[in-house]
Every structure is written in C-alpha cells, then in structure tokens.
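Here's a solo chain for you in structure tokens, the form predicted on its own.
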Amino acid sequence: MNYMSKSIEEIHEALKSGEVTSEELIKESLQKSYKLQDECNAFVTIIDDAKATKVTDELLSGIPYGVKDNYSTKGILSTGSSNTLKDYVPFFTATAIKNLESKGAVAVNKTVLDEFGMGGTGTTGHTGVVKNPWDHLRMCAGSSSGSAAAVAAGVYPYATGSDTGDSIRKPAAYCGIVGYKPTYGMISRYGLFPFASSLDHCGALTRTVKDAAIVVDGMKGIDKNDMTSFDSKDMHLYDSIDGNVTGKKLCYIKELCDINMYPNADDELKAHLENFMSTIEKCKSLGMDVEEVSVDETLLKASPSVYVVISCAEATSNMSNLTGFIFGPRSEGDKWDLEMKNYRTKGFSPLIKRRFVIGSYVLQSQNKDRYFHNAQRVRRLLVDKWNELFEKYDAVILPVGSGPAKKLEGSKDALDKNTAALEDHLQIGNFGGFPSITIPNGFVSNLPVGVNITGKCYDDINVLNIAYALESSMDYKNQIAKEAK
C-alpha cells in the first residue's frame, strides 16, 4: 500500500470508493513517519494513537497530515523546537488546526522547525538537524524543515507550515514540493507561537498546487481571537482553479535574475538562473505576457537587513513571556530574576540569543529611530514598489534562492553579500502580506529547485491559477524524493 504518495484528490477518491480506509492510511503514514525519522529527523512527536475519522464529502476527511510544532495542539506536546518548551502540553488547539479537524483531517505527527521559527537552515531545533530526503548531506532550509521533508518523502500529502520570511516557500523549493503562503490574515494566527506578528503567516506544504488550495481552504476563516484575520468565506480557492492564464501579465526583476549581476557565480547559480529563464519562455508559451523590470538595487539589497531588524525587534517583545514561571521547565536560582536568567540562558540556542540581543538593541530609545523606524520606512518603500508592479502585472515571478539546497556541513546563519538579495527576496511577500507560492522548477545538480509567484493582497486565486497552469506544463507535480523511496 502506498497511498500517502498520492494527491489529496486521489486519496479522497480511494476513500470514498472503499478502496482504502482511514485506519489503513494512518497506519501507512505512521510507518513512514518512523522510517523518515530514522533517516532525516523530521519529527518532534509521532502520534501513535491517532484516530481515524469518518470519510465525508470533505476532501480532507480521513487523510493524515503533519503539524508544524509551533502550532498549539491540545493535549499533545508542542515545543516550538525549543528546550524552553520541551515539556509543554497546551490546553487549547490553534484555530487553523481546529478548522482542519472540523474537516475530518487526522494529525499523525508534529514536525521539527528551527527554534521558534528563527532560522533558515533546519539545524537549530532542540531535537537536532533535519536532513533533506533528496540528499542527506543537504539541508531542507527553514523553518518549516520537518514539514517539507515529510511531504517530500511521501509520509502524507500535506503538512502545515508558518512563514515569517520564507519559511514555507524556501523549504518547499529545497525539497521539490509546493509551498503556499496566502494573504496575511486569511488564516488565523491564534495558537501559532508568535515570532514576528506583523510578518507571521500560516500556510501549507503540499505536492500539488490544487492540494495547497484544498488545505488552505480548510485552514482559513475569520477568527474572533485574531483581530488581523479577515472573512474569506466567499473565496473558494480550490473550486476557482481552471488553468486559464491567457493574457495574464507577469514580470521578473533584472537585478535578481541577470547572471551578469553575479560576477562570482558558481555553476549551480548559473544553472539555476538558466533554468528560470527557460521557465519564463514556458510562461509565454502558455499565453502569458512576461516582461523584465528594473528595481533599485540598493532597495533590493536592503531587504535582508530590514527583515533582521523588524523580526528581531518583534520577537524580543513576543517572547518576553518565556520566563520559566508561566510555562516551560522551571530553572534553578536563589531569586526570581536569577531563575529567569538561568532559564533563558540555558534554554535558548546561541542563534536565538543573538536575535534577542539585536531586537533589544534596535528598540533601545537611543537606537530606535536609527534602526527600527528606518527599517519600517524601507519596508514601506519595498511594499509600495511591489504594489506599483501589481498595478500593471498580475504577479511577480522569480527564482527561489541561489540554487538547490545548501550542504549541511559548514552551514551558517549568515548572509552572502553577493547573493543576499536573491536569497531573501521572498521576505517582501511578508512585508506586504502578499499571497505567494513556490512550485518545483526542475533540477540543478540532481537536486530540486523552485520558482516563486507572488501577487497582490487578496488575489490568491489569480496567484494559484498561474501556479497551477505552470505546474501543469511541467513534469514535477506530486514528485517524491528519490532517497526516500
């Protein structure tokens, strides 16, 4: 039996026809979970007692899936992949997960992430490094590393993720799958451990565009517990996909896509950009108009720094409640302040502590205008520029990162000035709350690479439809990582 490597639509048909049961799907998914755990360390918790649900007309009913471990799940360990919450079992479930449960979806594991979502490598979770199922010497990117690895390996057809800078979309590219971050507020963030509240998005990792639409349809909805959520009940993502893209207008950015911008380009970067330009020609063959546009290089190169300042500042504020008194393992100390200091010093990884130091520094009264307020100003300039593009174009299409997954050995959470803007342009989708999706775009060095499509706010259907048409013209739909077979 190998149903977990199929699409949601195919599994649903098998369930409805009686070809397979929900119990059998859960058993298969759990077996694959343990196998992948041994190979890639993708999970914090495997839910051995997951219960089958009734199969209904809901496409997600009876089908197993994975939950990123920064979503609160009642009665199930929810750690955020941090030692500060290594024993935390919540008393409530995140709204997005409750919405999936109401559709009959069955959670079978909690997936590893970079600690509290703060990292782009999948190497800082408290349970260890997540390995890429295509090549165990490579990373999955972060922070939704465990979710991406599990979906790519065929443990189930989808998993939840969260995206603050690119944490759904880049792991999807590195693992050869689909990663979709809808418009900010379409999915409630209530019960998602907050990293940077103005940037955090909930979303999904799948192996097809239609599956991504199905899952987000199941997760979305207005929520009284999240004042930033909006009513999207009249937006039917899955039902609206028809593949008709004739006359759609796309643009790509010269300063990010022109190989001449990278004098020290290695072979993987060259191949990646050549691959991307071939995809542009494919878009044209589908009836879309695609134009090259120019954006101020200085503005583009400012994006990574803006992200660091704003995200670290918001994280410092959001995580001030992690004291060791309210929840988490109590630390030792003669006085309360020493207890809290020991808890935070011993509990957080070096990367997290560096980010908290940055966040505290940029928020100090003598520094706030120079760093935090300036970062907010540049964020506005970037968002305004993208909105200006959306006045003329249906979407911006760009390569994801500078090539395939990076090697784990010697990896570090640092920027390469030569390719920083190319690596981190996906952050602009978070600055503006834009709907953004990554789909597989072929291979470089026998490893998957991705292409990203980003559109204006609330135009998710258009973005999904463009992605679906492009996906349908290529041979990478619903692919399973070869090393995981």
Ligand code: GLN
The other form holds:
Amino acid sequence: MNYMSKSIEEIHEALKSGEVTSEELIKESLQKSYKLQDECNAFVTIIDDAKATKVTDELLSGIPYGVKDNYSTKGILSTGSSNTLKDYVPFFTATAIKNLESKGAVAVNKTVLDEFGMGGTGTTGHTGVVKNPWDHLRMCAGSSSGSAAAVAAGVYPYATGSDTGDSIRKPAAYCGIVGYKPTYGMISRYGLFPFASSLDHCGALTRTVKDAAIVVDGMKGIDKNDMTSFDSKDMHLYDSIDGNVTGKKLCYIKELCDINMYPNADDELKAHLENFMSTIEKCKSLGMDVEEVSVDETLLKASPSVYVVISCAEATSNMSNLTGFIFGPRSEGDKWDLEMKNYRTKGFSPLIKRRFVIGSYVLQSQNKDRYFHNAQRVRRLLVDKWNELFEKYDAVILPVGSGPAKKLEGSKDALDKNTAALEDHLQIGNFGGFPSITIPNGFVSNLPVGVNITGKCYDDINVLNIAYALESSMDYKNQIAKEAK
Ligand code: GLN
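Could the form predicted together with the named molecule be shown next, to go alongside the form predicted on its own?
Every component of the complex follows; first up is the chain already shown.
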C-alpha cells in the first residue's frame, strides 16, 4: 500500500470512496515509521496503539500525521528531545494538536528535534542524530528534523513543526518539501515548549502548498490559553488558494542573492543561486513582476547577532522552570539547590548550556542595555525595513540557505561568516511575525534545495497563493526522498 506518499486531498478522496480505511492508513504509516527509524532515527516515540477515527467531510479525518516532540501530548511522552524531560508525560495536550484531533487527525509518532528547538542540524536531540532520507550522510537541518525526514520519506503527508528562527523552513528545504509558518499568533502556542516566546511559531511540514494550507487551517484558532493568539475564523486558507498571481509584485535582495557578493563561493552556492535566478524567471513567466532591491548590508549582517541575543535571552528566562522538581527526572543531592544544579548540569547538552551563558550575560543589569535592548532596536529596524518592502511588494522571495543539506560529519553550529546573512535571513520572518513559506525549487548536487516567500502579517493567503502558483509551474510537488522509496 502506498497511500502515505499521496497528498491530503488524494488520501481524503480514497477514504471517502471506501477504497482504503483509516485503520489501513495507520498500519501503513506505522510500518513506514519503523523503517525510517532504522534508517534515519527520526522519532522519539512511535505510537503503536494509534486509534483510527471516523472519516468525515474534514479533510484531515482518518489520516495519520507526526507531532514534533516539543508539543505536549496528554498521556504520551513529550521530551523536547532533551534528557531533562526524558520521561515527561504531560497531563494535557497542546491546543494546536487538540485542534487537529478535533478534526479527526491521527498522531502516529513524535518526531526528533534539536534539543528544545535550539539548533539547526538535527544532531543535538537526546536520542541521537537524524539523517536526511535523501542522503544518509547529510543532515536534515533543524530543529524540526524528524518531522521533515518523515514527511520527505512518505511516512505521512504532514507533520507539525515549530519555528523560532527557521526551524520549519530550513529542514523543509533540505528535505525537498514544503514548510509553512503562518503569521505570529494564528496558531496558539499553548502546550508548545517555549524556546523564545516572541519568536516561536507553530506550523506545518507537508509536500504540497495546498496541504500546508489544509494543516494550518486545522491547527489555527484563537485560544484563551494563549493571549497572543488572534481570531482567524474568517481566514480560510485552503479555500482561498486560486493560483491567480497575475500582476503580483515580488522583490529579492541583491546583497543576499548576487553571486558577486561571495568571492569564495563554492560550486554548490553558485548552483543554488543560479537555480534561484531561474525560479525568478519562472515567477515572471507566471505574470508576476519581480524586482531586485538593495538593503543595507550592515543591517542584513546584524540579523544573526540580533537573533542570538534575543533568542538566548528569552530561552534562558523561559527554561528557568526546568529544575527537576516540577517535571523531569529528579536528581540526587542533599540540598534542593544542589539537586537542581545536578539536574541541569547533567540534563542539558553543551550547546544549550552555551546558550544559557549567553542569555544570562546579555540580561545582566550592567549588560542589558548594551546587548538586549540594542538587539531589540535592531530587530525593529529590520522589521521596519521589511514592512517598507511590503508597502511596494506583495512578497519577498529569497533562496533558503547557501545550498543543499550539509554533510553530518564535521557539522557544527557555528556559521561561515561570508554566508551567515544568506543562511539566516529567515529569522527576519520571526522578528516580524510574518507569514513565510519554503517550497522546493530544484536540485543541487542531486539534493533538493528550496526557495522562500515571505509576506506582511495577516497576508497568509497571498503568500500561499504565490507559493501555489510557483509550485504548479515546477516539477517538485509532492516529491518523496529517493533513498527512502
Ligand atoms: N537554527 C536556529 C537556532 O538554532 C533556529 C531554531 C528554531 O527555529 N527553533 O536557534
């Protein structure tokens, strides 16, 4: 049986016509989960006793999906891929997952992430490295690594993700699939383990743009438990996609996309940027106007530092509740403060500890203005710049990363200074809370690469529509990773 490599619309049709049952789909998805677990280590938990649901008119009913392991799921292990929560079983379910459940969606596994979402390699989770299903020597990127691997391998048509700097959109690009984070607040964050609250977004990894719209339609909604959520009941994402983009105006940024900006560019970067320019030509042939714009290089290059300061500060503050007393395994020690110290020292990986050191430093009273407040000011400058672009253009279109998935061997969290702005510009979508989607746009070194479209807040339908039109004009829709076929 091979229903799990189809789109949600196709699977729904098959369920409605009685060609297949929800039980059969779950069986297929679980089998594929075990196979992918052996090959790529994508899961923290496989939910063997996942129950079939009634097939209704809801597109998601009866269909299996994956849940990133930083979403709380009642009665099911939810670790955030951290040793500090390695046996934590929540007593409630995150709102986004509850919303999916209410539509009849069936969770079949919990997917591996970089510990608490802090990372971009898929190598820091407590259950080990996640491999890319297209090439097992390459990374999936992170932090939604397991979700991306599983969707790319055809375990199911979608999985949930979270995105604080690029964690849905970068793994989507590396795995040749679609990654969509809607406007900040469209999906409630209640029950998502917080990393950096002002930047955290819930979202979806899928293989088609329409599926991304269907899934976010299923996850979204105002929630009294998350006062940053907003009412979007009049926004029907899936129903509003019509593919009509004639006259839309897009821009891309010269300082990020021009190969001459990178004197030491390797072949993969060159091929990636050439491929991006051919995608721009595709946009033009669809009737869109695309212009090159210039943005102050100093401002662009400041983005990664702004991200580090703000995200580490917020993470340090958010995660001070991880003491080993409320959740997680209790540590030994004859005094409470020693117990807590042992728990945190043993539980967190070195990467996280490094981030807590940075966070504590920038929040100290004598440093706060110089680092934390200044980072907020530069964040504002970047968001203002993007909003200025949105006054003239319907969306900004940019390449994702500096090429295809990087090799796992020798991977590190530090970035090459020359390409840092190109690797990290997706963070600006988090700074502003902008709707932002990555879709596959080709291959470099036989590996998938992606392109990103970002629009102004609450303009999700426009962003999805542009992505849909572009997807329809290329050959990379609903692709399944070759090695995993
Ligand atoms: N890679 C970025 C980081 O390490 C983004 C992570 C994310 O979006 N959760 O912080």
